[in-house]
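In structure tokens, the next block holds one chain alone, the form predicted alone.
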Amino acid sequence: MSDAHLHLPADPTSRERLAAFGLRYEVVASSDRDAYTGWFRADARGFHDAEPAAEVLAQELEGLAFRRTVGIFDDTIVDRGAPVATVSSWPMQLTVPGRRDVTAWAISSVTVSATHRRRGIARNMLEGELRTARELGIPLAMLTVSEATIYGRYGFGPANRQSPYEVDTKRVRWTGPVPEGRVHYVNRDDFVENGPAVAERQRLDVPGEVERWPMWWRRRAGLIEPDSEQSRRIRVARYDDASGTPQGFAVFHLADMDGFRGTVVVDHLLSATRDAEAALWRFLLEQDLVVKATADLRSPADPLPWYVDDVRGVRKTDERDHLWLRVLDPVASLEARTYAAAGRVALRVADALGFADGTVLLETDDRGAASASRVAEPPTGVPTLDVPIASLGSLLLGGVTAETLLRVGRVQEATPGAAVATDAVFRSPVVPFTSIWF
């Protein structure tokens, strides 16, 4: 990963904005030890986390160096060392259809203290990610959202969606696959040290997938605090092939275990194959002495419930978006991924932030590759569709079908069928998902 986003002053377009309400916009050093601590403190506040305690927060120091953090201070509040406002970014890889991934911003850590709102700031923050990102040359931002009324105003569109399941384990019998490798339990360092090469067989065969930090292994696996009662809980699984080579992990612990009717909680399934997912699924689904296990931030398209003998045994709790994406270069987004037919489409995207206002015009062959370019006018008897540019980023991983946006009046034809048209190119055979938050 390149560093260059590191170097970058503060937008200064926001920088003025900002100003005139008495706030200063300033990126923070990790070098400066103390406002960087001071920059970790907000952050945790804003989401209603714990303080950070000192060893936790030398972790994070060092952990997250690589992302480019930015403040927003006022210097008239007692605690002139916290910025009433926060906002992290750096370039990330994102998987797009095709096996392919293109170079992404995403954007983490947004939040705005309860004392400074409607002063502009968090707009002022997020068009100022929008313009770092197009100065360093990125096509597109994202992220991963607590709320989702807010981002859409900025021109993004959630992308894909997920769910958390629960399976009534004394109801269901496996009747999947039984796969010839083995599921051991490992230490939770065998997590960290061997989940990285394991993720990035897995990333590039779902659309909407990211890469993971090193950081992220740490804490999924609760060697941040390692001594802390919730982290001591944390039990990994991991399955090895015939061949003796790790394919897949299982994180998780188990709850409620009074009266041995316990549930397991799977904090985190990871499979580079299909039968690491099987063996680990049968693994966590005949646990003894529970009877329940539940799995957050699954794909919506999750195969569980066809791996048991009842399908209501397993049950989506809930569904909802995840992953938001910006179009901010038309061209190299729409070129970076490959489709599903031959075809042409133009595609007249309106942005009122001006990054991606215009006419595309997307031409793509018979073995998907694309060729995408801004025109004047669509030429003459393509189909053309009008696109807001927070739909352009919902349509990008084929989450959506711009039939259904369509409908609900989040896109309209400029000529008639041109939402059938667009599906047809778009289509991707894999539901879009991410597996993690940033």
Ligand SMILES: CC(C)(COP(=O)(O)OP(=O)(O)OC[C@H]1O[C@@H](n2cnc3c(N)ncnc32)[C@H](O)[C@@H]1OP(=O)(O)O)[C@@H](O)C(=O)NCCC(=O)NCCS
The other form holds:
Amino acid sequence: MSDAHLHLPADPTSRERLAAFGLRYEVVASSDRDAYTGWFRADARGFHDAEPAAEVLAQELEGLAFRRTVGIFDDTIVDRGAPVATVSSWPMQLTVPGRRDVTAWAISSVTVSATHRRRGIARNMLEGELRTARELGIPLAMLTVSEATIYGRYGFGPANRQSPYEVDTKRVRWTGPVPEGRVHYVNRDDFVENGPAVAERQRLDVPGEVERWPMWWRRRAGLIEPDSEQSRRIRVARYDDASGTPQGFAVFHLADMDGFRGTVVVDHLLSATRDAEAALWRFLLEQDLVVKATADLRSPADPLPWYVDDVRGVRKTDERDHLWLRVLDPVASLEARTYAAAGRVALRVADALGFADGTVLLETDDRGAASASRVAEPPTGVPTLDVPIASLGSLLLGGVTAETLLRVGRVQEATPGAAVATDAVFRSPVVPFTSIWF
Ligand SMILES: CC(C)(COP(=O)(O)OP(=O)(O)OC[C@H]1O[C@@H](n2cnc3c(N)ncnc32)[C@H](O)[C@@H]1OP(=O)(O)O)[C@@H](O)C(=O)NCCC(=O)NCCS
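Output the structure of the form predicted together with the named molecule; the preceding block shows the form predicted alone.
Below: every chain and molecule of the assembly, starting with the one above.
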């Protein structure tokens, strides 16, 4: 990863707009320890988290230094060391259909202090982040969101969904495959050591998956505060294939153990092969002294219900949006993925911020390769769809059909049948999913 994003100053347009309100919009360098610490304190406060413990802060200062940290400062407040708004961003690989990936601008830590909310600070910050990504030549931005009502106005659209699951483990019997490899208990360090290679083999399988950073592994394994009660509860199981190569991990803990009728809480299940996935689920569902298994953040298309005899013993307890995408360069974004069929479609993209506004002609061949180009007008006879920028983000990974978006008024057909023609090309055989928060 290049580190150009760490050195580019804060976007001049937003800097000027915020200066008019007496606010300073600045990149906070990780070498400026006091300012950097203030930034992390403000980020935690913005999400109503506890004040970070010194040992956590020390690790964040090192482990998240690959991110561009941006703050907005108000020199008239009492606690001047903490910004009144925070955002962080960095280039990260995003998987797109066709086992390919594209560099996307990941945005995180969006907070505005409760003392400064609803006066346009987030808008200036987000628009500034998008202009910065464009300046760096990054074709699209992405985030996982706390609320679904915030980011549509900046051109982000929900691109995939996530579900938590609950299994009545006493009701179900395993009927899925019983692979030849073995499940081992391993210590938490093993997840940090051997997990990244497994994730790297899995990453391109599913559109929507993203790279993970070293600190993600340590946090997931409970190694940021290893001696806390919560961390000590974490157990790790590893699946090795018949040749002894690690192919998957289950990170989990036991809850509600009163009366020996506990719940196995699956914190993360990672698998590079179908065998690993099956073996780890079987291991989790067949625990003794347990009556329930729960797993957050799984794909709505997870095979879990199909592994057992009584499919009603597995319930999806919710389903909601997860990854949101914002296309900045429609040509590069569309060319990054492959397509389901040969075809030609024109997308008339409406983007109030101007990045992607205009018509793009997408031509795909029967191997799925695409070429996209900006055109003044859609060529005669080419199916043409009017696409607000947020809907382009929703369509990109194949997580929703143009036909659905047409029905709800989120795209319009400029030529009859354009939605069906778009779907024939955009369809993805794999339901897009992102298995982490960032
Ligand atoms: C979300 C948050 C950053 C918004 O900051 P803000 O400076 O108050 O937002 P702005 O004043 O720039 O508002 C911009 C627009 O978003 C709207 N908006 C802001 N927060 C919103 C929310 N939580 N729900 C719905 N709309 C929201 C505003 O009404 C405004 O709408 P308009 O442009 O149509 O007038 C702030 O509420 C916050 O810090 N929340 C807690 C942390 C969080 O959830 N962050 C998001 C992480 S993904």
